[in-house]
Structures are given as C-alpha cells and as structure tokens.
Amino acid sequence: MSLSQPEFQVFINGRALQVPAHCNVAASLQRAGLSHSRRSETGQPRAAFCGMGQCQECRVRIDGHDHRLACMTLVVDGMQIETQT
C-alpha cells in the first residue's frame, strides 16, 4: 500500500506546481505563496475571506475563464490559474 497522495500539475500565472489531488484552487494559491488573488477596482489586494463562494473575493481564471470561484473549485491536472497580482 502506497501512503503517497495523487498530485496535479497546475500552472499559477505560468508557474508549475504540484498540488494533491483533492486540494482547490484558493488552497493552491497559498501553496504557491500568493498572498492574494485579485485586486479591487481601487487597486486593494483581495483574497478568499469566507471560504465557501460567498464573498466572492478569490475570483481567478481559471482556464480562459474569468471569475471561476477559487475556493469552490478543485484542482484538475494540467489547469492554467491566472491571478491578478
């Protein structure tokens, strides 16, 4: 029995990284380091503050998408995370 966990291959703002399998993208954003995923209209950093799609404030897009939900979304191998940063 292996105790090894599946990982994707994602790429944050062009930058590989690999995360487990069950991990969703704002979880991805944090291993990769991000502080933030979008900036407001006046230019202030936001980041997923209620962590269940409610705030709305992980927005990212997620393979040519704009305004995929970070928090609500799982990690699939090979997807292309842009941020605002």
The other form holds:
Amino acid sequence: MSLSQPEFQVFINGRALQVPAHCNVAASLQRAGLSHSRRSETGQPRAAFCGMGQCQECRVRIDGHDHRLACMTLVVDGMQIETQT
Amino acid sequence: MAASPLPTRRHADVIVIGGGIIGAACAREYARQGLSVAVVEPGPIGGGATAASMGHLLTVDALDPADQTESDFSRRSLQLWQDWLQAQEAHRELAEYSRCGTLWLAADAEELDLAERKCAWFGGQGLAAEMLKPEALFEAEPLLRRDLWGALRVPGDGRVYPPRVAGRWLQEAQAKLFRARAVGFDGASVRLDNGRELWGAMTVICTGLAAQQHLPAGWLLPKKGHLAITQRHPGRVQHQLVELGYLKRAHLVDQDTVSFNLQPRPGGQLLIGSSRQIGREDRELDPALLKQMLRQALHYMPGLGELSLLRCWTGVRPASRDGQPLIGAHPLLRRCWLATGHEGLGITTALATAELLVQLSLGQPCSLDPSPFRPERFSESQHVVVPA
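Show the form predicted together with its partner chain, please, because up to now only the form predicted on its own has appeared in this conversation.
Below: every chain and molecule of the assembly, starting with the one above.
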C-alpha cells in the first residue's frame, strides 16, 4: 500500500483495526480474520455471499444500528462495528 | 364363497380443491368424520392468500347489529382454534402461536368513543377487553406516537403462521395430495389439467378467488393488499396494533386505501400493513401505495423509521359480493360444495367454515345459522348465467 493512501481506524467488536479508506465493512471483517458476520435464528454462522446488497447475509451492527449491510457500507474513521460471534 | 369386493374408481370420499387454510380445515374436518380425503393443489400448500395473510386471530364484535353474523362466526371459529391450539403444545409451537392480543388505537375523540362502545359490547358478552388510557397505552407500546387518545385492548386475540397450520391440518386429515389444477366437475368426478379424472362422493371447492371461474359472473371480487416486513428487531412491539380508522376505510368500495396495522412476529420481525385495492388481482408492488402505507405506519409509530425492511409483497383477498363467505352447496354444479369468499378473515374463520360445511354436506344439525352464507343467495336476485 502506498503511503499516500489514507487509512481509517475502525473498531470491530471493540478491537481497533486500520483499514484503507474506501474499504467496505465486509472487506474490513475479512481483514480482521472474521469468518462470519452474524448468526441465523437457529445459530448458524452467516457471512457475505453476494457482495452486492441482495442476500442480506452480511448484516452487522454499525454505530448502534442493527441490520446494516456490511457489503454496501463504506468505512468511516472511528466506526464501531459489531458482529454476532 | 366370500364375495370379492366390487371394483371401485373412487379416489376418496371427499375431493377438496385447494390446499389453502380453508381447504386444509375442510379436509381435516371431513377426516374427523371418518371420511377419506383427497386434496387437489398445484402450488405450495398454503401458498396463496393464506401465505400472504397476517395470520391474525381476531374477535369480530357486533356493536353494529349488521355485524352479528360475522361476530358469531368468528367467535365460534376462535373457540375451535383454541380447542386445537390447547390440545397439544406441539400445535402451538408449530403454528408459531402467540396470544399477543389486539390493541385498537383511537386517534381522536370519535375513535375513542367507538373504542369505549366496543369495550362495553365485549364486556356485555362476557369477553375480556379493557380500555387503556394514553399513559397505559404508551407503557404497553412505547413506540407508538404520544398523542393517541387511548386504545381498546382485546387480550384473547392471537396470531399464527397460517401456511404451516394448513400443512399440519392436511397431515391430520391423511389427505391424498394431487399436484394439479382442477378444470372441470361433472358431479361425481373432477377433471384435472394433467388429464386425470378423480372420483369421489362429493367435491368441495376452496380455491379462494379462483372459484370465480366456476361461478356466475361477479360473485367474487379481488381486494389486493400490500404487506411489508422488517428485519428482526426483537422486543419492540408486544400487541397486534390496528388503527380504529381501519374500520372506516375497510368498507369503502370506490378507492384505494391504506391503514395502520402492525404485528410482532415471534422472531422479532414486524409485519406492517395494510392496503386495500378493490378489483385488482395482479401481484405487482405498487410503489406509490406502498409508500403511502409505510407513511401511515410511521405516522402511528415514528420510530419504525430506524428499522430496516426485509421484504414487501402483495396478496389478494378473495371477497364476496356482500362481504360474507360462500359456504354451502354450489348453486349449479351437482355434488359440489363451496367454501370461499373469506376476504380478510379466512384464517380466523377457517375452522368454523369447515365445521359448517361438513354439517351441511353430511346433513347434520348446524352449530351456526347457515343461511347468511348460502351461495345461492346471489342467484335469487338475478338471472343466472352458467359459466362455460
């Protein structure tokens, strides 16, 4: 990564992570090594599948709001992201 | 020498056309009488109007004496629902039953007066109901807007997930399922679109709006509705919520209407209704009307704006010309019986419909007066044209 590219700091389940600006939340989760973003009602792990806002599987809590689509949300500096572990 | 059994062509004693909530209830009731049942359904069980419904088990009052028939009918049916739900815990689980109760919301003095008169009616019938003052209402449902005048709470009402119930009732009936569309009736047999012919002692037509193709013109009409459902947001709403203005608008016949109607589902999703478009039977979403419906929901519950929607869909209520279902002998087709035209109350009234139809068709005494439901009531005032 070139030095000229800005980075943001986001918090994933409270842990700080540096990600490139213009990165989306789903990619940030990937970068943090998380294998899933949420759990179904029966407890199955779910993660981004379509990557384009249709499958709804990548939903996470962002800055206190439930059910945000990780694949369709760009990070901003200081963003708080919570997944279902 | 013992006589060998005579050859028979009969597939079942009763052939039920339609695997929605009404067909399933009828199949189950005939089976309870010891008759064998075949069900003809080309699509998923409970996949039509049944799946598009909210699954509200609703006590209809008779504050206006004109509503007496519907009130008696809904109350008998709710009794039968309770019998079934209470018979086994497995029934309540499978039906995703919750006794959420209904809150009828009063937005002005006129609606509050209506709510109070309804409350007095319930009390007079020995049915549980209470008035909630604004403070108690906001305690019960904190997301509601703050300027409501109060609400009538009917705690015995509930909700179910109807397609699963329909599937279960067909199992209980041990119904033989034929995946096809019925295209013709000749009194003892039913012709299917795959060329097969089914034989039975009688046929029961429970195809909702599609029954119109076997009836004189204009007996049934579609009333299209929209519904929307949110993602899971558990714990936000406890009761089925209905604005009292719904009653004023539900019976308007010349315009599209929307009303606030909201139901919490067990997983925390919120089902948001409702709209009514008379004469429309297409399944397209109407974005303008949907927007109007959601705006009405936000008007009653501003906080809904924070929640995300998962899906929106439409369904078509199979309404009859006078608002009462058609339950009884088909006016023209021999050995055919009808159970259709339930409009928006088919889930609630399914079991009383089945009970009444079975009693009529088997010549048993009836638990309710069948005359308001007689299908031939529509042919007495007009020249009957037999559909081809």
